[in-house]
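Given as structure tokens, the chain that follows is alone and in the form predicted on its own.
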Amino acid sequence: MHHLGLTRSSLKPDHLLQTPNTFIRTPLPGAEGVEFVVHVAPQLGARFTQMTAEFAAGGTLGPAPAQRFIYLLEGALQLTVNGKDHTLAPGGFAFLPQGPPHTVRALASSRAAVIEKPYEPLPSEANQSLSICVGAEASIASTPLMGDDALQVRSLMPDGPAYDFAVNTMTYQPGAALSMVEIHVMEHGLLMLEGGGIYKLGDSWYPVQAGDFIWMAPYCPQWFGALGKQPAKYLIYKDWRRHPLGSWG
């Protein structure tokens, strides 16, 4: 059925809202039995790549040319790294530094959010190494954002000066909202996981729901409020802990 070109998707100079009715799948090198929805990439001006990887049972994902973060949306994945096997269930995640060889194999038909970013070392960190991290979101304690118990954050990445990006989940109870319109130097990739609400991006207002993807460029004005009778939840990336002028020390 044709919908006469109607979509909630929108591309502006400082943001992208990409809704599932505009997703296009593509194969990528290094993967077998996997199709990718490439949500954002350097071609748009981003300094990272975020994709949804859709695995057939037995599909495999090989090493990345950058740091990689994986969050399992549905299905089951087996991650093999440094000779060890790890099984990811929905809500499971893994951070893989740039360099260590690894493979990801689908134990069943699966979908995963995949974030990749070239590492930005600092001279003072030349001899530091990043740790592989495998975990489950449910095992991480949540903390209220700015003291608001209706807005809970779970930090999925290790933190410390060596790490140059962060990935969190944020859960809003119905009616909860950010306490301010944020404008900052970090850029974001955001995947709506549950529920919905209203997002302000730049000078535009968008209804958003589970399955939508949002990219926010540095300094894009941004605000979210949850609507409906169920909590709203999203997975959000930001670059982190690096000077705007680049590596120095």
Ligand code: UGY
Given for the second form:
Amino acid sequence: MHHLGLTRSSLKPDHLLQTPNTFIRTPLPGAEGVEFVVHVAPQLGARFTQMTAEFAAGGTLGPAPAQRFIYLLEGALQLTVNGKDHTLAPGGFAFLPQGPPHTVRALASSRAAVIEKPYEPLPSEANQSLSICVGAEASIASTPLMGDDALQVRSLMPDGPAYDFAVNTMTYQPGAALSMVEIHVMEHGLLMLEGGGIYKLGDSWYPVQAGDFIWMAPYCPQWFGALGKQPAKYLIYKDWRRHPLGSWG
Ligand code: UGY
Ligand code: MN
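Structure of the form predicted together with the named molecule, please, following the form predicted on its own?
Now the full complex is given, and it begins with the chain already shown.
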């Protein structure tokens, strides 16, 4: 079915809104039984990739070219790393530093958000050991953003000087909103998980809903307000804890 060229998707120099009716699937090297929607990549100016991996039962990911973060959207995945098996249920996640090999196999038809980022080492040798981290979002305590109980943040990545990106979920009660328009050096990859609302990106305002993906370039003005009768929730990536001048910092 076609829609006479209509879509909510929009690409501007400082942001991308990509809605499911514009998703194109692609295979990637090493993965079997998996199709990928590559939402954002260095080809667009981003310094990371974010994809949705759609697994058939038994499908496997290929080796990671960089640090890898996985958040399971639906289904069940088995992660094997350092000789240990972990089963991820929806809301389960894993951070895998660059280097130690791992395997990811779908125990059922599954969908996962996959974020990959080349590691930016600190100039000093200190504090550079990164730990594998496997967890479940439901067991992470949430904190209100800037004291607003209607906007709760869960940090899924370990924090510390060695880690160069963060992945959080943000849950907005109906009517909750960011308390300010943010403009910052970090870029974002954002997957809407539940509900919807209005996203301001640059000088544009977009209705957004579960299933949509957004990339925000560094300094893209951004604001979100949740609409509707159910909470709105998104998964959000940002680069973190690195000097903008890179190895000079
Ligand atoms: O962490 C963040 O910068 C977050 N508050 N940004 C956003 O939700 N657009
Ligand atoms: Mn932000």
